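Take a look at this single chain in structure tokens; it is the form predicted on its own.
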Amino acid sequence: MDKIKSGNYRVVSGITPSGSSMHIGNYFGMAKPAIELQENSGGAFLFIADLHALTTVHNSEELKGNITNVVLDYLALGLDPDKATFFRQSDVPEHSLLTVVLGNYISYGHMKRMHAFKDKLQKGTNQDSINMGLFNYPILMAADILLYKPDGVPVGEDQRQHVEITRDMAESFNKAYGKEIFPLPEAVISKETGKIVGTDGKRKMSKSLGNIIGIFEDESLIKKQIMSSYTDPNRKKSTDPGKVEGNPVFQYHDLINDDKSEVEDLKKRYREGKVGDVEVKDRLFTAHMRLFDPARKRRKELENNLDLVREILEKGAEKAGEISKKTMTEVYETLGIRNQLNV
């Protein structure tokens, strides 16, 4: 992440709207660190992938709901679109085009070793249920990053491998045709924000496992939410000496409370004993509330002025469209599509 801050160095990066609402995990581990590309000199390009949530989601009441949530959700935590490009994936038809093209130059058995699909094996999937989107997500994901020609592309290590094969595609193409149409782009792997406990104090926050924490929900889900996190198994009692070091709570507090004297206060009275889980989960949702209280507010300002979301959106797709579009002439030019026959 330290070369994104040290100048004019291009980003790109997508968000796949494949849930309905945004929790701390999903601030924490991806809106957050995307949002803070903006301030790179070099340009950011944050995309909404909505193609991409055709792999999962199949119902078009669900994929509308989850479109405009994660538009909102990321203008309010503090997208600047003076800042950074933003616009939806399937406004900028270049991506679809680009598509095609790639997967002329990756092989059948590239693509066969790709985490996604090798997962879903894994997981006992028939083979024959893997809908053909999932197996290509890698292409459009390829597509997605070289149509701008980015430095580098912030992923987390999971996605290490989809900016590998980004490259190989890359490579073989400009091996194919003897000229760097396509610069690689390189994986920027951040280190910052590891995996993020659920509240269950198990597994990874999932919607789908219900240990969340929300963003934009009412208050009184949000801090029943928060009073239901796991803590410490050992305790019994308040004036029993607490675990701080793997604590969810804890974890929580050292990524939402900005008063971090308050945060080392609680921690030294935890470790003595001299404090219980209610009052330390009462700060923490105290810190959230001071924490996400003008996203929160803005969030409400946008619902009611989708007028001004759709402009933003618009004046994005224009802007990535026209750098899209010169990469694709570029491209048709160098395959031999575009020809003496074209205007």
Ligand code: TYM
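Would you generate the structure of this protein in the form predicted in complex with this ligand, following the form predicted on its own above?
Next comes a single chain, given without company.
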């Protein structure tokens, strides 16, 4: 962490456009910390992992929409393209090139132990029907990261294993050639926000589980998402003393509500059985609208200025391309693929 503060710390992070828009789990778990790190002189490489979305999205219209939405969300939430390098993964072909290389430095056995793959198996999917994109997902992710030789990778807890396997690939590559081509990056995961619980109160908030609180959806939908959130199951009436710890609605208040004295007052009254769940949720909704209102307005402006967005992405891909081309040249030289016939 001291290194982060030193101002020369480079970070890389991506988001997969597999759902329609960002939710508060993405925002507090990854986007907010990554955006804060854009101030760092070591540079922030933040991208839309559109190739990763192919593991689940096989409908071109849906994918087009998802990509546009996540790009607009990210910019609206405060990503500054003059400070961070913001781009689309597919616009920088070196991500795919390095993927082909890195697959040779990790074993099948190691890949089989990855969560995303194991989760599918646990959900009853037949092993033989799992697509190879999903199986190879961590290799593409390792390429995303290693191309930029970052110090850290700001992510949520669910991505920890992917950063670990990235380190393993880097280590085994470095060892094979006896030099440190890839410095080992560390996962940057916040203790407080690395795993935001979903509105079902059980699993992590996730687009695929349908337990999210959105940021940019219609007010009525966000209200519905908040109102249907799990609270304290043992509380039958608003006069029963309620539990604040582990109660997702209060976790959301801690994250979203900038009126800290209101939050303390609600917690106190909840514990004493002096406030109903509806009021607690109503106030959460008001706080949500207050916090995200500027971003929601910015997003509307961006929607009407897609030329600017295209320009931002083009510039970002150019900047990312400069570094990733350099790394690929170094990699091909190290491998022996660059020889007297192609220099």
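In this text, rigid core is short for the largest set of C-alphas that superpose within 1.5 Å between two forms. Numbering follows the first chain given and starts at 1. Since we're looking at a predicted model, the values are computed, not measured.
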message: Superposing on the rigid core, I want to see if Ser238 changes position between these two forms - specifically a Cα shift of 2 Å or more.
response: yes
task: Using a superposition on the rigid core, decide whether the Cα position of Phe250 changes by 2 angstroms or more between these two forms.
output: yes
